[in-house]
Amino acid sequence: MSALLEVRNIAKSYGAIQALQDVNLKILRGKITVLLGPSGSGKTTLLRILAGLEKPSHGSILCDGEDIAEDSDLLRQKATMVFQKSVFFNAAVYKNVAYGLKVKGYSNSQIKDSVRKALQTVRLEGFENRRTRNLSGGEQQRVSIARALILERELLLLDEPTVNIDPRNVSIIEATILRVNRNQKMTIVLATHNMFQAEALSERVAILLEGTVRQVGTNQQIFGTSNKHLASVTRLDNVFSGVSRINKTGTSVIKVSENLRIEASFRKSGEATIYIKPEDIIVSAHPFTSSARNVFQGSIIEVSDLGSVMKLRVNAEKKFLVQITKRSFTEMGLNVGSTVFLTFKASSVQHV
């Protein structure tokens, strides 16, 4: 399989912060590659780099051989990229997915046609005249990929798309990254660090820690077998570091921040990390009577569909990790922004 692009040796600094440092990494022509790590970790820049917006500090990107890493222009012309968050006009879906082939001198007819598949293939049929400011998050975020696809470049670029959207939408968007590359051999570069997505969509994973690719391989290579590297990214959910003393009763409280106390069935005093498995954590929308020593307030920041199970990110002071059937979830009417409680035994804290 051949790279569209090869990035060799690439880094990136910012004055004295060193976000990207000797980045290799081939982008295979036609295949979804994930770019899987925590937030900092260099995903965003290297997304950036790729698209012409930022020039590397130093390295290389070579495409049938000759270095364009300097060329923003071919690389804008090659790639397009889905941000977090994008920016529209305050205007209507049509004109907002239209506005690149306008500028590009398309004929009215040439846009119209091109709209309506865009707008098909992201499932937004009958929302050209709707105002896009006032659409859900999810739906802004499908007329971004609309936006992106109808330019028709080799290389699809999307930073974290599913992150802040309810079920439904993540749903909507992985199953169009999944059927544009199937239908049109699209090559996409896709950044999260939702391993669960990264698992579910990726043909290739690059695992980027501290600003350094660590581990490249396909699907199976990956998450077929344990490695240190993955483990290194799924150790940062639901670990927690702090003060701890033991108490009268014999179990210890650790202090994670000023206003999040985590009480354990160990004993032990002074620093310590602590790691709590997303299974072992009861998700209700009210407080319940229970035995259990932990309970803490928060709300939803983050749904991952699973089949059956649902993956919540729950922002209680610190962000938890949690794990729930589709069926519970559903059943208390939960989604991004829901307020919910968090509770789990002091034995299911683990000294890490």
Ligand code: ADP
Contents of the next structure:
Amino acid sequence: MSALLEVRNIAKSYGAIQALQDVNLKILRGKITVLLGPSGSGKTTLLRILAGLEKPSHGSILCDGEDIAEDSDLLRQKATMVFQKSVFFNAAVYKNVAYGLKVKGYSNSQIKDSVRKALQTVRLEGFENRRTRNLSGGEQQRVSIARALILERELLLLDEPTVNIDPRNVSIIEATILRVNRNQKMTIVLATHNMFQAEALSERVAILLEGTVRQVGTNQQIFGTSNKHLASVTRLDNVFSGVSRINKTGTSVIKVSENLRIEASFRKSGEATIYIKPEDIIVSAHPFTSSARNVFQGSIIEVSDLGSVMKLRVNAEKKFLVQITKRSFTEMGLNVGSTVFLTFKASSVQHV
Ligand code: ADP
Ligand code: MG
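Could I see the form predicted in complex with adenosine-5'-diphosphate next, after the form predicted alone?
Below is the entire complex, every chain and molecule, led by the chain shown above.
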């Protein structure tokens, strides 16, 4: 698989702030690469460098064996970036989407045709004459994706494209990203702090922490096995600390709060930090008999709809992040405030 771009030893500092250091990453042609990292880890900075909007303080960007890190114009011709928050002309959708081709001197009929196709791709057929600023946040984000697609660049850079957007628009945007990649073989780099989104959209994942790529791998390599870097990304999600004691059966019990003790199959005494993958936690409306050592009652405090999967935050002495299929969620009649039971095995508790 050939690399469209290869980032080598990139560093970027803003005065005393080191936003990126020693970043190495290949952007493979035709693939969706996800930059997954918490806020402040350097995702936007790396995208801006790839877009030619920012020059690295150090390092190279190889394209067909040539270093183009200093050639912002060339990078801008290759890539287009969709920002987390877009700025629009106070005008109709048509004018906003058409602008990029207009400055390139395309004919009106060419532009009209391209705008129609781009709006079709983002499922905004017939929105040409709507005022962009009157659209919802999610619809505006779809307009900015259309505005980027119309330029037909080789590389599409998306910076947290679904933050603060309603669930219905999130599904449409995610479906659009997958469709553009599959149908047009578009190379995409998407930055997100959302592990679920990364898992759903990525072929390759680069985990960014504190300005460095800690791990790069395929979707399967990153999400298919237990992975302590992921625990750092989710950070507060399902990461608990407490004093661990080895009990008679050789497992450990970690006291993570006054009334919450979690049993783990590893052996460790003293201070321990543990992580439980959301998908390893079974959610049920009633307690059920199982050999799993950890069963906790809690109530749902937050729900987010990720299409076929729902992400729930459950308060059970500590806050847990869990996931459940939308079908089960509906069948169980769950909502914010519902009581649920969380069940997981001692072997699902990872020591980080
Ligand atoms: P992310 O997109 O992952 O949240 P950013 O790339 O925005 O991370 O930021 C990485 C680090 O660089 C942060 O510490 C941020 O405060 C800093 N940073 C980003 N842009 C600038 C800037 N223009 N001036 C100063 N510091 C910046
Ligand atoms: Mg950012």
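Between two forms, the rigid core is the largest collection of C-alphas that superpose within 1.5 Å. Since this is a predicted model, take the numbers as computed values, not measurements. Residue numbers count along the first chain shown, from 1.
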- Task: For residue 41, state whether the C-alpha moves by 2 Å or more between these two forms after rigid core superposition.
- Result: no
- Message: My question is whether residue 265 is one of the residues whose C-alpha shifts by 2 Å or more between these two forms, given a fit on the rigid core.
- Response: yes
- Message: Is the shift of residue 342 between these two forms large enough to count as movement, that is, does its C-alpha move by 2 Å or more after the core is superposed?
- Response: yes
